[in-house]
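Only one chain is included here, represented as structure tokens and corresponding to the form predicted on its own.
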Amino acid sequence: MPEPKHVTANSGDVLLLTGTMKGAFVLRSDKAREDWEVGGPYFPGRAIYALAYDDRSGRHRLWAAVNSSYWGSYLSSSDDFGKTWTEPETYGVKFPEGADASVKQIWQIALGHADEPDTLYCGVEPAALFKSTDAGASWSLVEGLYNHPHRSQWMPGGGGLCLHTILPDASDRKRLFVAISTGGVYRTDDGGANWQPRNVGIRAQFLPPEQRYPEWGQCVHKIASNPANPKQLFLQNHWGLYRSDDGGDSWTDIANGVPSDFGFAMEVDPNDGSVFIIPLESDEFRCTPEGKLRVYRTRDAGASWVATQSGLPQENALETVLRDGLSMDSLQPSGIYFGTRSGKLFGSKDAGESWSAILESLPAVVCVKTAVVN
């Protein structure tokens, strides 16, 4: 294959990192969002689920997960924005020996709390949980989850038994979420020791009528938290749109005037704490509602839900976003950007007011993530 073309970032520049089914992109802009230069493919023909960037120590490093059906899944990082990635001898995020599992999948990278600037988290496939406290030289299994009772009762979602979400709290450093499809919400106050089920008022749909609300078992697509505000955390379910304003203690259903309470994709705004969500049709159908490719933001917190579409297709745009195919910058305003698995990536420089189209060619987006640089 030809070189991949790369990009320079400088401080104030914005990445746009994407990973796609068949490699991963570096997309760089200068604050003014207007025009993109576009580096990749790295890791061609590899699925790329999972990219992270991270600032902290005086550090430009960017985290990818490549993942092949056949040589497995391993973590790769580059300090140069792309032009070089590490090529592991040995894979880091694995099992320990005899264990009952191995490592099919990772599906996320996450930077630990800010007062812990070497600590990171990954989540894999089977739903484990993994963490590193040298900055990614070495991973260790979080074995308070791995041996949770519950464990051996979590059944694997339509795309697998994934731990796929990983939300630290901003407001306290032992406290940390994860969501497991189909586990559920499950939250540790004492820095991974312990962990309890969340869901509260989270419905299992396809359980039967009397079994709709059970402690754990629920098929949760995404969780994300109100910078301002860590306890209130908002999620979207495989069937339910929630809020909860207690740190996942109880959840309140917040579909209120959206087309369907079908997805995956879920962000909030980190200067207003806005939510974004993009709605599916539904589990049999999971493109969008009567053809519209349609952003719905809500501005008090679940009350009320309003479409933002200008730019973007409203006829025959049968599109599909996956949970990590949604993404946004902390500028001001603020900048949104999603993937489709028709290789579509659009983005919206004014907060979701407008929207264009940044590429209209690549390989199936199944992730999105912003960055700053510092």
Second form
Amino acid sequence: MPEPKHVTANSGDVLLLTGTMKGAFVLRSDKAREDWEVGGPYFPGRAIYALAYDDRSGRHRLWAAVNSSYWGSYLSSSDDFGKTWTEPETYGVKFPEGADASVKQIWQIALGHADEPDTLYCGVEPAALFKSTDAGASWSLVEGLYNHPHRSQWMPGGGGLCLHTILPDASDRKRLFVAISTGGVYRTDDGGANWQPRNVGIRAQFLPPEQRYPEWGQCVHKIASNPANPKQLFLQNHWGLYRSDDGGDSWTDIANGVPSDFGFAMEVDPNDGSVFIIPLESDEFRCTPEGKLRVYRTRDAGASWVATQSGLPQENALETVLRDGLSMDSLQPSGIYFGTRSGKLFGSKDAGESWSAILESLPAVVCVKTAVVN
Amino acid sequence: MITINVAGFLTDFTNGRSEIALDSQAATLRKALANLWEQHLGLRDRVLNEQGDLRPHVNIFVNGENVRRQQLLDTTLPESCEITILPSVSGG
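Return the form predicted together with the partner chain of this protein as a structure block, the form predicted on its own having already been given.
Now the full complex is given, and it begins with the chain already shown.
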């Protein structure tokens, strides 16, 4: 196995957490974001679909979802930016004994609401949500969602039946959104006891015409919220781009001028609410249209989209960026980063105006997350 | 006498030992593994899922015979046997 390199991060540095099909990497730069120091590979050979950075309550903790086709899935953490990682004797994220499910893969790690600094969430396949209220020391199944009457009818998408997105509402500590492929968007308004589907207006292209707008069952690929206006949400569907201005109660098509409304990744700029997506050509091909690698941005909530592509390959670039392959930092101007299935990692330190390659020979990238070290 | 062989990654959870002699008898593989977990708990969740089923890409052999062709964890054990836990051929 390769000997990992390590980074040392200081306050103000930017972290670029990169999960691949063959391990995790921790990249570090100062706030100029010109040069990146690379730590890793960590967990060589393991697929790392989820990474997170928890800097609440004085922590500097990295989280990784370590997935092995042999040995199962578990969470590991590092309090020294990757130099050492926990290897738990027993797995924490698991269904109760006697349940009709076992964890196939951990897809997402998310921090809880701001006033709950010890709360973490995990989304898994088969679709279920787990919660920790002790900063990840122990986990329990969110039974309100597990016992939902729709659960038995959710169907797996191409990647499996996964709960891949967890979105706490910044303005309401009892409200949380999750997205499931293929189940759709669900929202709780009471801290997880009860869940309602929130998919009005979202198309299910794979159903017969008269059934294309079901209450639930859509293949939602990603949802993101506007930090300045948490009731405003954006959604990349399996065919379809949408915005909600009412906390998910209804959705409006905003695929105005994009080369394809199919795609996976979606991010909202924490500084100005711009939305970024990377359209892909069709659900059969799933590559960037016209052989051009373009990141589309809207600054008017989806009324219009423009391609950002300066510095990105524009010939023979048949790339795929997956649902967690795009991430933004909170510096000014915003940094935006994405990784491809072909192992390339690109970044922009000016909110997409110009791009450059950061790394080009990684294993397939499935997760990119950023953080600014406090 | 029941001896259990593990290799590679799994020895991280056996203090580096690749051969473990069980200190009690067991009529079935399930009971032998339960005894193994008492000695090396870290092996359990890596070999079995949380419902107690053998992970799909892990194989266990009893005296060289794959228990998937027998009764899985309910495979009966002779008084003396060698159990080997191995990852299957998979990946990419």
